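Encoded as structure tokens, the following chain is the form predicted alone, with no partner shown.
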Amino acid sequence: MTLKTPQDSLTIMNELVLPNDTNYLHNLMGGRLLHWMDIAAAISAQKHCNRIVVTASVDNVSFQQPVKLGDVINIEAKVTRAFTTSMEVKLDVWAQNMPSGTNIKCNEAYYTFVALDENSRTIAVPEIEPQTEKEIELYNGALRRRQLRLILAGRMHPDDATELKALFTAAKKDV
């Protein structure tokens, strides 16, 4: 399997916030943004593995600023780490107000996707090799985020989360 870089999976998606996308306050509905983010993240994961992918989890979606009617949404998605059959995708979302020229970060999240073969069975995905300091930082943190997701989903016992435990063990030594 070919080794890939996070940049290989970079996906940039833009959407114009129209009246049908907003609530009574003329702010973008959160569900609409999550839908767009899911599409961008899926494209990023598919670029990484060249397979059909399905959303396995969405975590830590942080709505930081309201997005207004007429703003342009810019979603950047990139695979941060590949595990055996799954990939973590980080998304950064920006809202640009064209008349004022402002561009604010309004959301970020991590999505996890699983690759499937033609029989809808999970299939191995290529490894990823981070290139920049930021990509290395995200790559290293991905295992801890994965362990936390698995614990919260009841699929991992906290005692088995070695990377997470190491964080707390190191913190105790510093105190």
Ligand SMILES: CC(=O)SCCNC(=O)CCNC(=O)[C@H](O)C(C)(C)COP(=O)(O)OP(=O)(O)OC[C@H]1O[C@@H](n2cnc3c(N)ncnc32)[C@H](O)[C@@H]1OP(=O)(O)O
Given for the second form:
Amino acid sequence: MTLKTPQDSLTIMNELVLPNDTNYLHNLMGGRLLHWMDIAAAISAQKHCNRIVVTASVDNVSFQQPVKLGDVINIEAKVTRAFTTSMEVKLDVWAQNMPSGTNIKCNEAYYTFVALDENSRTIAVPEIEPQTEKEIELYNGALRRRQLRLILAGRMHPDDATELKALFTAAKKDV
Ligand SMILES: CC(=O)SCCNC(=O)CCNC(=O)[C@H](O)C(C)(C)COP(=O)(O)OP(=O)(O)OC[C@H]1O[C@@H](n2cnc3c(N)ncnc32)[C@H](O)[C@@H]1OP(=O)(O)O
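Can I get the form predicted in complex with this ligand as well, since the one above is the form predicted alone?
Starting with the chain above, the whole complex follows.
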């Protein structure tokens, strides 16, 4: 299976916030943004594995400030790490306001996708080799984030979360 880099999965998506995307206050609805993020992340995961993918989980997303009607949303998605059949995708989202010239980071999130074969069975994905310092940092952190989300999903016992435990042990020593 061909080794991939995070850059191979880079996906950039732009959306214009139209009236139908907003609430009574003319702010972008959170659900609409999550939908766009899901699409960008799915495309990114598909670029990595060249398979059909399904969303397995979405980590916590917070909406820090309202995005306004007429803003241009810019979503950047990249696979940070591939496991056996699953991939973690990091998303960064900016809201650009053309008249004022501002471009504000409004969200970031991690989505997890699982690759499926023609019979909808899970299938192994290519490995990933991070290249830049930032990509290596995200790759290393992905194991901890995976353990946390699997515990929260009831799919891993906390005792088995070795990476997470190591993090807390190190933090305890620093105190
Ligand atoms: C693009 C879209 O929006 S698709 C629509 C929304 N998504 C869906 O409909 C998906 C519905 N869910 C499913 O089909 C299944 O639960 C699947 C395919 C995600 C997992 O199927 P399972 O039979 O549980 O497979 P299995 O236990 O072998 O796990 C497969 C992988 O999923 C990962 N996984 C499963 N659940 C989660 C979760 N909640 N969070 C993160 N990873 C998960 C596992 O860790 C495993 O990863 P690995 O192979 O890299 O170690």
